[in-house]
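Next up: a single chain in structure tokens, the form predicted on its own.
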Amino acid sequence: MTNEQNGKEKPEPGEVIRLSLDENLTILRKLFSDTPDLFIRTFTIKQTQEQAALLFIDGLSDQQAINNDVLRPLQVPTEAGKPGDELMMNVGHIVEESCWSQIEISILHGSSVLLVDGRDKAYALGTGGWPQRAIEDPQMEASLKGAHQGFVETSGQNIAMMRRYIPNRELKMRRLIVGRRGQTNVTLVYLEDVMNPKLLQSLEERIQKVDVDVILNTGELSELIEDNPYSLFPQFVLTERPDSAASQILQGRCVVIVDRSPSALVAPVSFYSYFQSIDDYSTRWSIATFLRLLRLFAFITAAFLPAFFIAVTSFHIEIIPLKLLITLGDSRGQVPFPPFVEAIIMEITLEMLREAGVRLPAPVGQTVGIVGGIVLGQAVVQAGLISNVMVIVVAFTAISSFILPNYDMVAAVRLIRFILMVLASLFGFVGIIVGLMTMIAHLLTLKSLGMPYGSPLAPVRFADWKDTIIRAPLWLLNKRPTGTLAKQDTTQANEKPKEGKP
């Protein structure tokens, strides 16, 4: 009986194919209606002189591989078969469906599907061959001594770089499916001796637990999960470098891959995380230890130098030296707004120039930031609206939050500058103090996937203390972060050589 007589335009979820071929292509193009890049090639199969029909969309399966691998097989004359005999064809992936919800799934993810006249079932084949990039240098994570390859939106193309970076056998993987109209294939990458097996349970309900139309990328999906959704501060470290998130998976934490994205999430993170680099662990351990201290004088710097400057300049003038009080009076004194209104002028024009040259094709955005800012800030001191000193607060803010190596926690130190700012102007030293400590008893009751974010400093862990702020000799990190490991493998091969050996 056809969905016609039973009334139904489609397929209920769930409903099985029928025998009759003319049956099947009917319901087949009523669930797929208005589809035009749906292929349908009808032919006879020479082994067993079977009615079939193979069905793909163009663009996301491989017309060749189809030819070559589907239909000549089956249309060249072998010996004599009978019908219902196993079909040969030369695919790799071949995955026998029975109901009409995964077979609309298959096709849509780029399968080719067979489907046989007199058979209640179809067989999705593995021929997908989407449009996609190849592999490049990452853009937002680049690297002096480290590998020059990055994601891309192909999540086997992803696993298939981490395998090369762990091959192990303890390298799992846990595949969900998220999504009710586009479902997005999600992949949980970890090594099962080593992660702790209640985080990995955590985020894994988490994902499960995720309702919604379609996960585009990443980014979204990192919202939909975290601890708290309304911090300014990020919970996971997003990363387009397969050769950090390596490093991620060997320290114990889980790499999530999101099919169609070129990023990976590394779960769970502390907050020292965010400024730590892949090329630390290549260079010299007292070079690598000064640039983090750098980086988190650069992130004080960004968040609290304008607050600070607005604090002193408005409500404590008497701790200025007398000669550098004069240059300021020099430098105001035809300046008709008070310091927390240039602050707020000129950092809202560096966030514009910011935004311009993110937006604009890479050789014209360079010229935008960099003749907008020369024009823009000569421009305003000579007309007499903004201090000299104004603007080299602002552009040692900028190049401070430059420095800091996750964009993600550029982004919120950007929003935190503009509280404390206004905090500063209001209340001087007191609101820059109170702003301080608000921000650090956030910190300390933060979570990431469950875990302290303040680890190892809050909660004390020294055994911990060798890879954070500071980067100790390798030699010296043979254990793993302590706060998100399993008992079973807590040691990193990483002994000094001794001598006479190699």
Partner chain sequence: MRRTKTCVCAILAAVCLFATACSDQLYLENAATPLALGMDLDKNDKFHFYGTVPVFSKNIRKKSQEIAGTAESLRQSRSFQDAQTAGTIQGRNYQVILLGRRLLQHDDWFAMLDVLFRDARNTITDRMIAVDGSVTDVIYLNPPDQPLLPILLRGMVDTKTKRSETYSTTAQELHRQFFDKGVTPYIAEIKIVNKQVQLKGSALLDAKGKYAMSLNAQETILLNLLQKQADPGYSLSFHIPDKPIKPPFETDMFSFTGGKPKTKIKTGYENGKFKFDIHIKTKIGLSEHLFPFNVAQDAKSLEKQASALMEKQIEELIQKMQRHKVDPIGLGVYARAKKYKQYIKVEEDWPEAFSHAEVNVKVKLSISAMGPVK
Given for the second form:
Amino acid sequence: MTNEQNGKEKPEPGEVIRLSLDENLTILRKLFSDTPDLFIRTFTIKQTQEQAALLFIDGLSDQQAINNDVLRPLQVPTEAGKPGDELMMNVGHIVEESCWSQIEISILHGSSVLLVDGRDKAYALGTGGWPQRAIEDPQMEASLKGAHQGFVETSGQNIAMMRRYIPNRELKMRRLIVGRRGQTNVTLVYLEDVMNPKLLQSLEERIQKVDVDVILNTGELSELIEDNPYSLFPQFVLTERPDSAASQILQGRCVVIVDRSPSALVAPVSFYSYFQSIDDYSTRWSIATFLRLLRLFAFITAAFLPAFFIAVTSFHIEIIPLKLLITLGDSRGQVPFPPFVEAIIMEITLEMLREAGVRLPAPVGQTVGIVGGIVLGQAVVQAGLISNVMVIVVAFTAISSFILPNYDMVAAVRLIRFILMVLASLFGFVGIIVGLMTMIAHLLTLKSLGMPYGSPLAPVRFADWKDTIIRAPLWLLNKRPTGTLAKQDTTQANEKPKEGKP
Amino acid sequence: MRRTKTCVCAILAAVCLFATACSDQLYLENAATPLALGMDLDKNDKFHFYGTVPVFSKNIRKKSQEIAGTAESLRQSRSFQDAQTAGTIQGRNYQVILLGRRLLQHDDWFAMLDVLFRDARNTITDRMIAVDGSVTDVIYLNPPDQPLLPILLRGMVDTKTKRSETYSTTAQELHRQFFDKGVTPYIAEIKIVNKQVQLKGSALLDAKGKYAMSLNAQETILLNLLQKQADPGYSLSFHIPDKPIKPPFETDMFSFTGGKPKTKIKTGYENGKFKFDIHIKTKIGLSEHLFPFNVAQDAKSLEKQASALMEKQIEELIQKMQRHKVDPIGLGVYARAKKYKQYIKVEEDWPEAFSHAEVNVKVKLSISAMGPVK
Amino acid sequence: MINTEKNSITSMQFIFIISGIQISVAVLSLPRKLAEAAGTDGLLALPLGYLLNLLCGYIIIMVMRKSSEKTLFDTVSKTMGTWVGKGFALLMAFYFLHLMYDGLVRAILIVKTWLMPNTQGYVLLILLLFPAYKIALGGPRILGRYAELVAVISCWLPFVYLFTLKYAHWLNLLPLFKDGFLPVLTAVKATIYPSLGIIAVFIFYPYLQKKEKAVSSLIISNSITMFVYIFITTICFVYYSPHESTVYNDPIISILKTIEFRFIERIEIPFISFYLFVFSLVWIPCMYIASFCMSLVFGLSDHRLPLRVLVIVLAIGTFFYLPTYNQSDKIELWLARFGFGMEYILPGLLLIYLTLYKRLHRRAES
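Can you now output the form predicted together with the partner chain? The one shown was the form predicted on its own.
First the chain shown before, then all remaining chains and molecules of the complex.
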């Protein structure tokens, strides 16, 4: 009802401001009714003797800047000027706007808007200064040798951090606005002469199609533009590290920065992108290769080990080596549950502990660790509820899943583990293999931004193996991955460093 | 709409699968997995089976349970075996199969093992062990100071095979030996001495599986050399003649450790008889000689003496085997490969042809190490 | 009708699809069949079979080169009439159905024998159909990637067989040609069934990215197949005694039982499960080809509908009837005969017909 009543006096979209300041202020008050945090400061500009009003939202704009750089210069008596003169302000970022809708957006995004009586333009001043946190070490993707700067919630700063790594004029951006109410700034950052334009266009189209109220986080955006949202696997990498984002850009990928979200989205990616970490490039290639293989192994154990255990103890007891058979039999002999139930109980406990640990504040979190450690490690076994081999299996899967550098992939692994456990308890090894086969079938058909997700294993691209499955010495990595269809595929022409002769 | 339909279909299919699965499930704790299988005949030539089943519990002192009974065949007796244990009997983890002497004195006992090969889930890597005596004694032995009997026997056979002192013939290998007409089977042999299991060496069976003769450790090593199976590290001892003996110590003993042997077998056919020339060449390291001896000077003569002694022992061994009409060396395989035309005529009764064959053995030892003592 | 650009396959994928169809389940019984025909001399029949396959593969490629249209079916329809074209597609569909059914039944029987004797056959079938359907739906490109991936992840399998060499008796192989040349020639017959699958070239050739490499790809794929066969057969013949090789139904699996590792007592159990990947290389492509041919027969736009029907019919059919081991052997026997006609004779006839047709046509034009 109220909407309709006000609607008559509310400006149409695209309507321009009036000349009279009073009229404008009335319209504004209608627009922003019940908005106590909107400040309207009216004053006379000493320079030109014009009536003016400065509008800004408390808390979204920098009070100091407004006082010192806008209000003070405008109110200092100077030599007489005439109305219509350029105004003296110490602000760098001034945009002249005349549309109401534009003005509205500017105010809501933290700019202060200067309305001057008799002028048909308003000045949006870049005095934005919303609550910000300092740049900190990334929480989720800690690194040993990499930079210690993580993305923050302001897209401008995030882009700046990336530009520090690639100060090149080919680093281009496309800015899109997403969300009807949120009006979130979404920026696509890419290298013009490397990124494949078709992929870029496809990504842009997908983001433009998104029609929601507001995007609060990059994760939401990623879910809305994924190729297959039903899949368990993440199809875009979310990173909070400017250096890994820059490295992805250099490989011919596109990074999407979402304002107000401290993580950037990378597309297109493949399954193996989730096993890489930025530290791989700053450590020696031999250890980096080892770590990558270790992660792959960890993925396999994290997904398959409990299922394997169930299959062995409830279907294929013949493959257990003799000595293990006897110890295993001893510890299983007193457990009242079948292996599947035993495994499910333990895995669910593990998942609970993990969730509890994530949400609780650090001092209480320790208690969770102690309770978990003692309950899981000792009491359950002593009480004869769970066999000790099962505890080892669960602990091993937990450790394996901690090794994986990407949280989204770990989440996928957690779910896959349960599916495989059910299959293993029903059909033994055949169930596991069928599960694996279905997973492979799914990975084969899955795409990330239209590019094959399984690359470089399916389709096999041996050239890409040296920077996915292993990490070859840097001087050998002179081609961009083929999985991104980069326009320019050579990155360097380095040769192996010559052995110095005395 | 279509998506919901497919979902419903998928769930229905899943439920069907769930309902029909699980029929092969067998929890570890519900399975009774005998680790040893014994087969023997009693005085009335009635077939007996024995088994040792590990007991999965921490509170029970005795770690194994013995089952036994008479039966017509192994699988036929399964329900009877089941009846004696808490779980269901599974033949999936056999470690050893014990064969009593009385059983081995009959032809064609091997057919009794058919279930091992026919039921795909059974093991076929179980070690075949002949018992000099009755299987009952071994199965119910349960020495308190030793691990479970099957583990003990398996370990005993496997480690001694590394030293070429016995054979860890698996059921599969025995199957191969039975089916290969150019070779006769050989398996490990044990005996109970003073309530202790003791490894005797090996037992040779004839082509039909009947027990033919036993070999002690030294003879087994020699046979291994002939079969080209001996691994370096085997140890042989000989009495060197014309060395002083100071009773009660037999100070004429001479032992050495063999290196990688080179055995060459030449096959020929002359005068309606097969002729085999076997050359064994190996480097040896002295392990002990109880008589005074100067290695640096007299190495050559010792080499010659030892070679001659070894040659003689091997020749005796071969003669013994020819007498018993067994060919564990597999000379038939050589005959087949080299003299196929002549072999194929006698293939069906190769051991007979072997017993008439002429076998010449030449041994050449060379001392390569004398140890840290001069 | 079909979009070959969007679904193109690389030479490597082509190689592995063809090799996969050939090897999969056929390799299991090959040593036994060779031994039955010629004892240990059966090994010598393999190179002869290899030459035969190369010739036949070359003829197939020549047919594809000669066919002017995009696919062979179009060519056949154009030169012999629509109904003959449909008949040809139906024949192909039937042949590949046969091949697929044989592979599927074999795989299920093997799983039933070695792993899950008490599980119903149709349950296993339904399980196997899930991934198969998903991959076959993707068309040649996904099939190619799958074949390639399976080749990569199973390339370690042969190395395990090397462990049996500890008990090898190389003398078993001697003497060569022990009963003359004739048994070797009869053993060539046994190599036909494991070589079936070259004719899939008819379907996949149009999708091939580099058609000029087709001949070399086919040679490589046949060489891989032959190398695997020779390797496996040699392993079996030197392990088992000559009269023993014929005793085992699937010596390839039986031989695994004898390998012992300290950390795993019986490796054939995980192996057979893993072999399902290799086995699947025959039924998944054949499933696709059969449904693709059916879609041609009925003039459908793509292979989805026939594939769905096929999957459902298979699932329901197996519920009521699953061949026994002996029946599966019979199926195999028929398949060998059928396949001989389809793969060794039919391409030759087609080649002759197409050459004559072109010559006559040119004469008629001029």
